[in-house]
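Single chain ahead, written as structure tokens, the form predicted on its own.
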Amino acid sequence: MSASGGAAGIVLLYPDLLGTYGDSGNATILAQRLRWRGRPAEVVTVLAGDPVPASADFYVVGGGEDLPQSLAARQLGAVQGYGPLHRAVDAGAAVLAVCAGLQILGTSFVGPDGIRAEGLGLLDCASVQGPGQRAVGEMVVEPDPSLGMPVLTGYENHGGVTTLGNGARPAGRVRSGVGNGDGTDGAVSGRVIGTYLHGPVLARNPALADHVLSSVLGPLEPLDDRDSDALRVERLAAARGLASASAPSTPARGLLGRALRRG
């Protein structure tokens, strides 16, 4: 692990299963905010098939449909029950899970046969089919206070409704767009995080991704996040209909493409 002194390794699972809306962005995201700071990071893509090291510092599971998903999970070991990402997580890394992922880390969701399907378990959640319309658009999050982060702006589109239990907190509390369906978004618990929001939601939230990165490695080194929050803070500002329709747009990828170039 890197917290011993080598380069952080950043797994990004399954990418040609689960990678709607850019979430593969979010590995980019984690390595280029550590060389920023001067620490070297790896960034390792596990595709479909291939086998999913256990001894990275962080994790990131991105979005899908059903079909994928419900691959995605057995190949994860939801079936088989304790698999590589149980034996990261027990010995210290970190998960990010968007969409998809989420469901997938919860203890079940809804496979594309419409029948009940196993998760991981990694997050204390459970997701069904919701009842009415896919919740479709731009979300705004308040985060859990405990995060210590400010508001997260994401993008939604997903027909499932998810339920919380004992063992998991809300990542934090919807003030725009639907997220779990009871008024609050994602699930929390140790250094597994799951939300609904795409973006990619740390070339959006600079701050989440800092914290996913702390969570394993401690405290760092602070960064001028001037251009990098310029997203978030727009996407808060549509939401609030202060947004001028002559303001030019920042899209997610040009940020990528600017922490890819800034290195």
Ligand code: GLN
The other form holds:
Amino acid sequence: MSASGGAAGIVLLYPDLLGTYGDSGNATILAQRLRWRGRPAEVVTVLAGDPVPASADFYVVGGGEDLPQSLAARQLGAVQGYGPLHRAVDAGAAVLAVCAGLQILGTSFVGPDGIRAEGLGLLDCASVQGPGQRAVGEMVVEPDPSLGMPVLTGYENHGGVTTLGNGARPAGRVRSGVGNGDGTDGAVSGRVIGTYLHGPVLARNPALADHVLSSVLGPLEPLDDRDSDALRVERLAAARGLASASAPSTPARGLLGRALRRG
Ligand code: GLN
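Return one more block: the form predicted together with the ligand, after the form predicted on its own shown previously.
To see the whole picture, the full complex is given below, headed by that same chain.
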């Protein structure tokens, strides 16, 4: 493992199943932020059916449609209850999971047949189909104070809602958008972080990338993040604009949601 001097291992899990929303970029960001600091990093892409190495430092799981989401959960050992991702987490690896990734890391979610499916149980949360329309649009999240980072931005596109148990805390409170569906977003337990934020979320929120990296590697040298800060400022302003232009109960969904549905 990199903590002892070798290249940091970053596993990008199943981009062929969970690659619909560009979340594979999160692996690129983790690697690049290490390389900018002069630290070697290696991204290992694991496709469906490939063996999953359990000895990497970081695992990135993205969002996707309901069927590939179920396949990914099964391949990661959701039915057996213990698989390579469980081994990696027990060995000290960090995991960032987005949307479908968040849902399959929880205890259960709803499969494409509408039936409850087993999750990996790495996060104490359960997901079901939401009562209304899909949540689609820009999202702004006030991160949990323990994460010690500025407001997070991203976008969401999901039908599921997620309820946390006592063993996880939310990644933050939703300022704009839907997230878990109860005013919170995501789930955090130790080095495992799940969120509904796409973006890729680590490109839009470098502080979150560094949080993931330093949760395994310890404190890191600061980087010049002026470019990505400019993107954050622009996206926050966009989310505010959408919020003031749409219905008060679902602030950021209206305009962008309609634009996305059109095409
Ligand atoms: N299929 C899940 C849902 O709709 C996750 C979607 C996603 O990953 N964007 O809730």
